[in-house]
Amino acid sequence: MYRSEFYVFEHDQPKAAIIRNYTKEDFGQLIEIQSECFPPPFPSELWWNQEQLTNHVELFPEGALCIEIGGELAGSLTGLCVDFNPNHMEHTWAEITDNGYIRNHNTNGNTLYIVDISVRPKYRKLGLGKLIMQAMYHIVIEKGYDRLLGGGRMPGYHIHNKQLTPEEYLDAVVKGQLKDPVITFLLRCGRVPLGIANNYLDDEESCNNAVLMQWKNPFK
């Protein structure tokens, strides 16, 4: 199981935090992140349930992990392994992670899918969101998987949709002409673009689209 403690700093302050494995005392915590995260007019049926969260930490509890600081839960990230083949990437986000359900968890699978990453408002300047995604390549590493993927949303592109197709759109992102709040994040924590998944989520600011975004395990 992970555990890692470690400071961040809010205003040169340094706070305690902790990453580490969420468990079943932490679904109340889950669920009101997910509330701050996607608040209204985000359906609240579509929050994490606490089926989805019983099966992942039964079907795979390395891959749940959270942040905490001075003892609130401030961020999840969330994970399941999949057998994945580069060259055949077209999938949507529902087939691929059992709409969050994670039944489809294979022991046997070569890549550490995310299924969704989520830090409380108020806490987003603190870099948790990268300081987790890094805790999820250890992961990689440890458990000897080919790569960390998923399908980041593009929630600039509908923008720029009329004059852009998605590629076009990605590239000018990825060489510093357009910035995205997605994926330049996700840039930033050391993921590399593999392609467009066209109908990945219904989601109206990326026009349906995402750009499945990899983490190879640099010792493979």
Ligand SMILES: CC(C)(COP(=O)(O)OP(=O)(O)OC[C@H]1O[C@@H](n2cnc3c(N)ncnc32)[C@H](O)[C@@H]1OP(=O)(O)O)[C@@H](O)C(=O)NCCC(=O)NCCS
The other form holds:
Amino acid sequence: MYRSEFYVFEHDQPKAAIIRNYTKEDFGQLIEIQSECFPPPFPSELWWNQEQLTNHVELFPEGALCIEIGGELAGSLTGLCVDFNPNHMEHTWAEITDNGYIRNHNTNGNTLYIVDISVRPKYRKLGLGKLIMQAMYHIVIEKGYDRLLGGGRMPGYHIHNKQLTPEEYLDAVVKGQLKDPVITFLLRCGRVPLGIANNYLDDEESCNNAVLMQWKNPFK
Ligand SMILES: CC(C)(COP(=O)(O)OP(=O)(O)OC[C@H]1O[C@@H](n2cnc3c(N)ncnc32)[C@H](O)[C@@H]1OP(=O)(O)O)[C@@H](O)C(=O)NCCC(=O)NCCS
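Now that you have shown the form predicted on its own, what about the form predicted together with this ligand?
Now the complete complex, all chains and molecules, led by this one.
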């Protein structure tokens, strides 16, 4: 199992942090984090429920990570293992994550697929999202998977959807002409775009689009 203890800096003040696997005792706080991270218009039915979280810790506990600051959970990152064929990229979030229930988790798969990443608003921009993503890269290497993959929401797209196609918007973000709260974050985490997935998730701000973004295991 995974456990890493270190310090993060909040305005020059070191704070003790832990990245570890989450367990049943953390479910209450994990659901609270989801409600803070995905407020309306995001559909609240898509927040975690007890059954999904139970599946995460029972079916693939290695892919269930949280970050704790001073005894409080500040964020989480959840994955499952799938067998991904780069020549057949089309999928939706619901299909590939089994609606977040991960009953399709495949122990013989080649790809660690991200179901969700959330950091509480008050703990954002401290580097926690990037650190927990790096922790998941450690799991990819330790398990010998080919890659980490996930569909990144593009919540800034609705501001530009009259002028730009999703592909043009992504291009502008990659060129640094536009910043997106999720895609720019994922680029800064080392993730590389493979293409746009239309109708990926019921997500007004992204006009239902996502960017498939991978991190390849450098040892493979
Ligand atoms: C996306 C999210 C997880 C980022 O978490 P975070 O802890 O604030 O991110 P970090 O502080 O680790 O940022 C890492 C890098 O991304 C950049 N970044 C973070 N948020 C950003 C934003 N809103 N706009 C542009 N860049 C951003 C940071 O500047 C940092 O760059 P650096 O490493 O070069 O200094 C967080 O904003 C979140 O929970 N959002 C809501 C949930 C969500 O939409 N999740 C994605 C589902 S696909």
